[in-house]
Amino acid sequence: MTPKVDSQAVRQAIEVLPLLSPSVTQLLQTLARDGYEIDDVVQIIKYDAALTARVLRTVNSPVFGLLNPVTSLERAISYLGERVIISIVLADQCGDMFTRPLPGYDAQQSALWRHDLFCAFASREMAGHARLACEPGLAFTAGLLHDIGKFVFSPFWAAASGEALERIEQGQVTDYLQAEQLLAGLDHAEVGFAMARHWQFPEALQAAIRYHHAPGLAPEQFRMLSYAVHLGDMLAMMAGADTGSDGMQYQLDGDYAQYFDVSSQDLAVIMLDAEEHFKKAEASLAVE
């Protein structure tokens, strides 16, 4: 059948995306490295006055309830940790991408941001149950970025989204990703991967974005990370933090047990812990 989405137009939309600021690019590269130091993060942020002000405003907000105000950027970063810092950086400089409504997914304003933030915390918690080493900070960042493809794909997908759900209900396709492939000739994970390459993300993040629905296909060195994000994504949807019409319309890759030592009870605890961190982060990131 002829695809109902102009895939070439989607790819052209990616090519004209403005490049991310040096602060975002450098920070993502730094957090993807093993053994980075807090000073590495300080050195990136301190030259961005607006970002420095946002970090200090966040750490001194009532959400954290500190008795004495924090005036040192190094202390603020040390206290907040990489999870909140990367969230602040992306929310500050890519906010429109995460908060814009997604008509193709029937998702309201900020739905993508809430889903990605929950997934990030769940992915980080999952990293602690990996059978082999899985860097929690990298899992968090990958979870936060995994669905960026929906930002570009959504307006092109809007005309076909209703038919996608019909085909799933009729059993013509097994999940939403297959529906995207059938009706558009590509899917939001592919679009996100192309965006990640355009923005020169670290390879680990590119792989997690590309394979978050098919982690078993990820290159071996990135498979553990891809499974962490895959499971974090599923937990976010189970918790109700989805991105609209595609919620719970994906298949769980049962091979995750080869990579993670986690029981159904563990998953329930991880979801609760992620929800607790998510609510606190959501409140702190709302500080203006």
Contents of the next structure:
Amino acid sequence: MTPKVDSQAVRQAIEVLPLLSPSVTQLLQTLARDGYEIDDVVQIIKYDAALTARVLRTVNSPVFGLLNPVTSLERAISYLGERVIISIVLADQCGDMFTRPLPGYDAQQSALWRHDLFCAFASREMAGHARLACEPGLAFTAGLLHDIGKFVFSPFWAAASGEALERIEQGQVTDYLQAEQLLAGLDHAEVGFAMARHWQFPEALQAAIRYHHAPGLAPEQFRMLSYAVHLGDMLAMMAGADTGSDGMQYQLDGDYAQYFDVSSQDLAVIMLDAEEHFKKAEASLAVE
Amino acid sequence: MRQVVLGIGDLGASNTPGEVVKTYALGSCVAVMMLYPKTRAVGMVHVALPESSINPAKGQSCPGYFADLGVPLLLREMVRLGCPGNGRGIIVKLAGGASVMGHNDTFNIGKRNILAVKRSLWSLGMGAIAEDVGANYSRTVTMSVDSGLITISCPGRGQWEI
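Next block, the form predicted in complex with the partner chain, ref. the form predicted alone:
Now the complete complex, all chains and molecules, led by this one.
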């Protein structure tokens, strides 16, 4: 069938995306590196006055309940930790990408941010159950970025998305990703991967974005990470933090059990912990 | 129309005319809803997990999060609004408990939630007369004090009543 979406137009939309701020690019590169120091993060943020103010505002917000105000950037970064810092930086520098409604998915404002934030915490918790090494901080960042493709893809997908659920129910495709491929000729993971390359994200993040619905196809060195994000994505949807009409419409890759040791009891604990962290982060990182 | 919006683990009951009780995007969570037509009291709890034994502290701070604590607590809340303590005459309906695609028992928290809610109702001598549970889509649920109607909606699927 002829795709209902002009894939060339989608690719052009990616090519003209403005570059991310140097703070975002540098921070993503730094956090994906083994053995980085807190000072490396301080050095990136301290030259950005608005970002510094945001970090200090966050650490002193009532959510963290500190008795004495924190005025040193280094102390704030050290206290908040990697996952809150990357969330602040992305919310501050790319807020619009995460908060704009997604018409193609019938998703309200900030649905993508809530989904990504929950997925980030769930992916991080999941990394703790990996059978081989899986860096929790990187799993968090990958979880936060895994669905960026929907930001660009959504307006184009709106022309075809009305048929997606019908195609799944008729058994013509097995899940929403296949429906995107069938009706649009490309899918949001592929679009996200192209965006990640455009923005020169570290390879690990590019892979996790590309393979978060097909982690078994990820190159071996990124497979654990891709599975962590795949499972985090599933948990976010199960917790109701979805992005609209595609919620819970993706196949779980059962081969995760080769890579993760998770019982149903563990899963309940992961869900609970992820939800607690998510609620706290959502309150402290109000994204406009 | 005033909305009482419930988050995960929240519980709410009302007999105030014009009010609706609502919860968004249940996913694998289950909304247990009770209606008492005699006094037009309605109540809902948004249950996320089956058993509080996995985290007793959370059970203390947010009992509605778990089926084993949330269901009896909802009944107590209904009693506070004038319903009989034995649950007689209270109509119970359920929604939610969706599963991800791929038939995996470990990830089927939705099914475990439904079973735990039913077990908890059973121990109170109660049972659901209507339910819209399982499958693989997330539901948003609204209960109206005035009409007692329960409306379920889902992006891309429209809305319906149970």
